[in-house]
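Next up is one chain by itself, shown in structure tokens, the form predicted alone.
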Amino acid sequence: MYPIIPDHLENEIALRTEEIHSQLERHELDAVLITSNANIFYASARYFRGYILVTRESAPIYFVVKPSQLEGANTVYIRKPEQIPDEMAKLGIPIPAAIGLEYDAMTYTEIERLKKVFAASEIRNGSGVLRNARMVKTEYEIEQMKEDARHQMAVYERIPKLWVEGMSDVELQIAIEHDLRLEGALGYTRTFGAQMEINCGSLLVGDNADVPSPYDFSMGGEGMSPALPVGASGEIIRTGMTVMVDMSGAFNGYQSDLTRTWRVGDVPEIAMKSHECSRRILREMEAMARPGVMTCDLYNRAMEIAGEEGLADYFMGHCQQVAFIGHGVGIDLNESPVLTPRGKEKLEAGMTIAIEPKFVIPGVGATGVENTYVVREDRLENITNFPEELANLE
């Protein structure tokens, strides 16, 4: 038998439960039923198939379908969700008046089924409860992300040794993926949203960086197949190109987000200038971002800088530009808040955000840098402190 909550994480899960309770009050809900993999992991520090019910008054109830042999306080095995109300009655927990469901992560069929299970309750969208709870990380979560970053940076340090003249972008990406797995990466990139898909990350070379993608990532790429049209496409890496690497930092259920760019030989001056502009933007974001600052203000200042440098046409894409310069990161690669022109969220201490001012230079490739930061009271703490220069792979 295995404890559903590892002993050393009981206090950690209690902190997260307190945050969920706070968000329930804010959203005027009596309970939330957690169903998605990412949020089950957040609320229990493990993945299982089933449901977690958190009410304002009670400790979480873990309704487990699979796997077998989990045990611990408030762990109840069920075969189907229709059993939940009876099991709640056995525990002396009344049916909540208003229950939130994860509409943003569920199918219509799942929602309708659970509405019938809780026919006596008012059912509302409770996605914001978990989204807002997860925005501000505990120190334990931050340490998990720092561990990810250490492993990710160790692999990035070896990238110049993995490159061989004449390689394609796919061959170099496979070599990096192999090294990531040997370093301990879990081999996936968890993203939020049914229309967001990616493999172990993105590697962009030359004009492939300018190919629009249907996904809401900062950079595009044709990919290897119309079935996954993003990233490396088989482009041969040649002199005069840039190589942008934005690959997996998922080692323990959390993620760090790190992009670095290399060049092969000499590249045009505009490529060098745009890369240095990316670094300038990051320095200004580091000086500007503090608790209370609006996310839209960060975006707008980044756009101003790109315009001042005469690089607005290449900023955050060229053929297809995206309207953000950063995003939250944690269990999912793309979390709240998002740094957009209309973003109304205010930064809070404990948020973890990736800031990625990038450019696409036609005929050359992508340039720029991405770091993952922790918002502290007096600074942005960079947990991906890796050299940022546009270094030569040769």
Given for the second form:
Number of protein chains: 2
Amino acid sequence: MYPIIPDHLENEIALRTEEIHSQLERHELDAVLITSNANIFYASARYFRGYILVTRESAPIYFVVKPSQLEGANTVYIRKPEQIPDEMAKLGIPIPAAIGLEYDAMTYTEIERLKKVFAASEIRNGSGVLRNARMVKTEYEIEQMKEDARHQMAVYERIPKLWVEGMSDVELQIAIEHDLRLEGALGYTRTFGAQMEINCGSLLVGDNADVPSPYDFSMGGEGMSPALPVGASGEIIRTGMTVMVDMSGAFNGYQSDLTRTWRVGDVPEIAMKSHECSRRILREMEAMARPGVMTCDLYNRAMEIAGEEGLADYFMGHCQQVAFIGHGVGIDLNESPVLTPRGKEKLEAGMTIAIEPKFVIPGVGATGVENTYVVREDRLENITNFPEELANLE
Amino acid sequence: MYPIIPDHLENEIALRTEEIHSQLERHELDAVLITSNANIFYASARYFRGYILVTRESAPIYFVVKPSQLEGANTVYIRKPEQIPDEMAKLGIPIPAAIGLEYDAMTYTEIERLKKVFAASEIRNGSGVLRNARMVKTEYEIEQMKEDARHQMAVYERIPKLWVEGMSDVELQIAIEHDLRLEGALGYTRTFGAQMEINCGSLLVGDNADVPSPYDFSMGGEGMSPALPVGASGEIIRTGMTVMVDMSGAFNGYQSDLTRTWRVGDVPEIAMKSHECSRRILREMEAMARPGVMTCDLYNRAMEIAGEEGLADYFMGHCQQVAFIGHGVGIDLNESPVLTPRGKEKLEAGMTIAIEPKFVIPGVGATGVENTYVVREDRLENITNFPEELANLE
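Can you switch from the form predicted alone and show the form predicted in complex with another copy of the chain instead?
Every component of the complex follows; first up is the chain already shown.
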């Protein structure tokens, strides 16, 4: 047996629980029942199969289905969710008047089942409670992400040594994945939304960067199979192309998100220019982004700069463009807020956002830089401090 | 632009559509609206973001959101599902009286949205339509899985060469992953159920095999982080231990599922015995499993054999045991049918099932073999024909 919440994380979990409490108040809910993997991990710092009930009145209750060896205060083993009300009664916890369930993360079948379990309650969508709670990170969470970034940067520093002339994009990607895994990457990218699928991230070279993909990642690529049409496709890396690396920063349950681009020998002037434009946009975002700023204002300013430089047709894709320039990052690769044309969310201190102004230049490849930042009162803190130049891989 | 269904797959898609039609009839539905990734891939042989409407009356309609470059008969671009009824009207297709939606695969939020789109129809769970259609494979699908198995076996043959004395389980797993990727593995394991998470599969050594995991995989393991508690944990591979490899056979959108176990030097008699018991169970399953046989009968016979040999306490886990000995495999790693104590499903010709009688021996590790089979009229066809002995890695 081992403790469901280890001693050294008790204060941390208390902070997160407070955050959930304040979101319950804002959403006018008495409780939320958590069961999606990412939210279980947020609320307990581990993944287990089961349910966490957070009410405004009491400490969280951990209803565990699996694994069989957890113990601790308020830890109750169940076989199925139908046992939850009885177990609550035994603990003297009243059935909440209004309870939130994770409508945005769980299947229709699972939610319908849970609705029957709480038939006496008013039931509403509780996904926003967790989404908002997770959006602002604790200092512990930020430390985890900084650790991710340190490992990720150690690997990125070795990328020029991993490249061998004549390699395909897939071969270089596999070499980087291998290095990431040896550095401690978990090899699994947790994303929000069942329709996002990716392995250890993406590497894009030449015209493959311009192949539209069905996924909501910032860039496309044909991939290796119509079954998983994203990223590297087997294109040989040649002189005159760019190599964009946007690979996994997932080492500990959190993630950093970091893109760097290299060139192979000389690339056309427009590739150099667009890459510098990405950096100019990042500097502008770093100057603008403060608590209270609306996410749409960041997006629109970035678009404006791309337009000023005559690069709007290549910004955030070319054959297929996406309408965001950044997103929250943390437990999931894609969290709130998203920096979109009409995003009305306001930045808050403690948010962690990846900003990725990228371009696709036909015949050359993708250009641009992505950094992960912490929103601080007086600055954007870059946790991915790594050279940004379009350096020559040769 | 490229065709949504390439010429060489038109007959194949027609076969799958027929299969869906016959399931619609069985489920008394007029249509099903497909949108989950695995089912989109089944119904079109590619993944795109959007919806496929299969009605009993007309050819499938492909409502594509992304990517932007598909074309073909009955291919309609939409931005959002609310456009579907209007587009159906333009095509002269009536709104179905009873439509199935993927309750078991899509979120509550997405299904509620689609229910509004089809407010005039009777709406029921359509997940079973696709689950049943996919359960019986076409010969083309079986060929894909055989190709997966050939690649996977080529890698497994190299495992003894990848092992270096003093390696940890994680290091050997990374070496095998690297080899799998170079062999063409996609590096992503599609599973059914948002709560299943794994990278390229699992490698278990020594007592880590006995650590319970929250996931519904056959075996456990502590993993590298409480965020992803499954599989290899950093345990050093030592003499007297077993090394169980259950890693990715996903090369083309389908998967083969293959487990082999090695020993390091001499292992206790009970490890050798349990491994041979696994093989005995497989031979028995190969003799029994024919169209018409109930899945529970296979499970119960396997349990009986493990009991006869005095190995019930170690069968399908030790500290935490699971109640299945096999499962369908195809696009998802875990498909129907599942071989459980009370499974009333009957085998049918063309089903592809992985059978994995495994043991966990405390102090030693996991033992046993997993093969992927095609159910034929007169036999189980093993597509993972690879030596089964508990061979010495040294």
